[in-house]
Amino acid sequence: MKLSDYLITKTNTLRTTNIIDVKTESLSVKTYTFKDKQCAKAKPGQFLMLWIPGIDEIPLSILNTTTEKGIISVAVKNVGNATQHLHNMNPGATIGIRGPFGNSFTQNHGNILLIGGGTGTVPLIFLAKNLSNKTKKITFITGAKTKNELLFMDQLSNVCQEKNNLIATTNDGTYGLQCLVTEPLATLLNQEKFDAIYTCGPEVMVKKIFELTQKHKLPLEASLERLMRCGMGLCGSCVIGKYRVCRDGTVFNEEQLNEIKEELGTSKLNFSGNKIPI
């Protein structure tokens, strides 16, 4: 067996582990911590497949790792049957893990800007923590529908260091600016030069951010969120244009986003494989 084949087999092998800790982050989001030496080696932007025994398997972005201890954390929003069952599980419960899968963010230096919407903040926090001691400045724009849905504000404050470098938006104005994340982004791009921009969140948001960065001719890397069933590019459920998000992404640069811009933020595949509007 070739080394590459061995590594793929090792990554894709289901390992069982036990939940170490469960922390409530909001009314709909909980953070789960467990041990898995393989996924603890993951880089920011990669994801794993988490199996809830007897229910289903779901893709999750990685929030944090402690490589030397083999510990990993993921944040899970209660959005359906599988996540609801997971939200009812407590420390000590058994789960299954495959991964890590996908590529990772390019870790640039200098003046860095990150934009996260909802649980799209998860892989960006992982990235920001890795960049915090290597960059000149980190600015983070985070958005949610309401104050109660804003996630990891304390962690974001720590990586941004200065208060003015963390910008929060809410749709209803209960915290921060009452607007979408793209509004302060447009202002920032007119005022400041960034060496690298990263984003993750709803695809409609990503498309708008892509259009703004293209206008200013700035580099962008976006982690896309699509339906993923296998994690290895076999089922095709996460296809966008010529790419399979789980295998070719989930992180795409501005050149790749330009190739799929007609489909980005407009349509996706459903569980039946049919293209539907976003």
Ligand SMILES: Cc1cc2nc3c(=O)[nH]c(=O)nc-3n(C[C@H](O)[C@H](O)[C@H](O)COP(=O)(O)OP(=O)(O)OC[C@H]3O[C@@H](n4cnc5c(N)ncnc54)[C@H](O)[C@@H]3O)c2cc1C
The other form holds:
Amino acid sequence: MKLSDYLITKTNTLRTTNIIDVKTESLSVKTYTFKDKQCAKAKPGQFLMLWIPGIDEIPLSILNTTTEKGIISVAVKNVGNATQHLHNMNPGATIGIRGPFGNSFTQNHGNILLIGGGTGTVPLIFLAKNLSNKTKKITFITGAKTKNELLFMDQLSNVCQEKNNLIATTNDGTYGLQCLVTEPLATLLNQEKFDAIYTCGPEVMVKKIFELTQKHKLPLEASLERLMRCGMGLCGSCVIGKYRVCRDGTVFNEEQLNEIKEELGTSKLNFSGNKIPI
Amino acid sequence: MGSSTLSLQIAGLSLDYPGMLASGVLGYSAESMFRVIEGGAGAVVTKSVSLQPRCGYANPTVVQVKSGLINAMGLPNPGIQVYAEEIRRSKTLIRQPLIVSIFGYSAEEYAVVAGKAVAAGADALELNVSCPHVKQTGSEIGQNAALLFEVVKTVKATVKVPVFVKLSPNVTDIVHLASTAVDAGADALTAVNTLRAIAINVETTRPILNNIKGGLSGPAMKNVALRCVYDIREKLANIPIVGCGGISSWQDAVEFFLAGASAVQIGTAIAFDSPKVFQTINQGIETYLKKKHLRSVNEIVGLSHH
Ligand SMILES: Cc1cc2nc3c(=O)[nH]c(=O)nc-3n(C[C@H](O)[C@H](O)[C@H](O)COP(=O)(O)OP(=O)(O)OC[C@H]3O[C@@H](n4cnc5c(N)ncnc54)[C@H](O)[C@@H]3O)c2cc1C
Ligand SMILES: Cc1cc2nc3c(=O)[nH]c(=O)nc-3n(C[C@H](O)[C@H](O)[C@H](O)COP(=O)(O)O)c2cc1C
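Same protein, different form: I have the form predicted on its own, so give me the form predicted together with the named molecule.
Time for the whole complex; same chain goes first.
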């Protein structure tokens, strides 16, 4: 592709659109649906930059697409200034969109395992839905601090066909198993042979999962989060090792994770570019 | 190893290839700068670093426009104290010249940062006196001949490494400021930084960048940057110039050499292509030189001034 082709690419051009629907998923998470033709073509694992006019522009994973209708949704956890503003917005409000950005999960078949924590379940649901009628079996481990923070349980149980293929964990035992997601994972890895394993969520969790799968010499694809500004691999805000998470990721395989294991789950750049502990 | 056709000397630095990474692009970490070197760059310029850390502006910090980008990052950087460690790490990883871009809010501050950067291993410095979107530094210095003279002179009195001065295109007479920098002791000039610009969204009737205004880079600015290099070369034949602004192909790079640049810097093209854009450009220049039966880039520097 010639440079001039990139420069007029619609991906990176800001488009405005109106919120069509807002749905409350939990005390802190809401799902937003809107029209955007470009992002409606996104693949699982890709993200977009959402502009809240006059406030901020933030990276969000794509949860769902209806490609023919050009409709997509994202799920947003209220954690600070930008997400609070977004949570106050109603259908009809105008937002800006750039994207989709980043690579995507490799869509493998066979016996599939997905492990999601917090809003990290978002891209995995998109992936699982894409895989559900192509694969033999999907097992999903989802974790949260407490019952009412577990996300998208109904959608997950649909995707997992069989009830016991959906494993939920909570820190306080208010639902499912009282433990971290890594416990049932360790058990499963000893019992079953998986063809592909995918994860997204808090990086300390991702790191533990990486160590476990390495021990079993299994492949892994993990989607990582870093501070993002330009979204197109230029500003350097999201680098981990030699990789730009926004452009070379957000999905990294076990070989790449091995190259960045010193920083994985340990440190990240803050807004000034200083490496701080995670 | 660089081919001898493409290798060059500029202000005492030896470059295997004529393209450098422009400041502010991927310049936070040793590993990402090394990747640009692997992609075929002859030198790297770091992110602009100051005495105190800066968080930069809130998003949106970059917006795409036709044939370019407008950015107002706000000079985010961890401060020289912390960045000195990254300079040391970079020196263990990167054999090619490491040029540290610095800025300050006074001549003294530029000099303090300069001293610390050199102590950490900088092979050369580039003075950012041209960032168009941060108050009391950058182009507010580079647009004022007296301030510019003082900053360059103070830094030159502090360090022994080559000092590049990066000029702003947002001036009436760039040659006047270029010659001011040269009089103050600059070893080379980088021409140019971004063009002051704005993008407005029609639906929301708002400026898009959080900082409202920013700097235009990429192909949209190329011929303005090229004119700046041409003007400087015409009046100041002896100062080496690094051409910068909108370069994305070997033809662009060659145009800058012909206008009078001895080397070039590339930033925005990395976003639309990849760090390997340098390799592609190197090959193109090499083929061009061969076709013209020339032995080195040096032979075409300033050739358009008939
Ligand atoms: C690739 C990617 C996908 C993401 N997907 C989702 C998602 O599907 N749902 C969801 O709720 N959240 C997601 N996030 C996180 C979301 O972007 C942040 O929660 C949001 O930016 C916080 O903004 P704030 O102003 O509300 O909070 P702030 O108070 O500004 O910050 C709270 C924390 O959010 C993080 N953060 C802030 N700004 C950014 C930024 N520009 N880039 C990355 N992280 C930032 C920082 O860790 C910060 O400490 C994703 C992040 C990335 C990088
Ligand atoms: C995202 C971004 C950040 C930049 N940051 C800096 C900086 O910190 N210091 C500086 O001197 N120039 C900075 N620049 C300007 C570039 O170094 C360069 O002068 C300009 O972008 C023109 O070259 P290009 O068209 O090849 O990008 C930045 C440019 C961009 C796009």
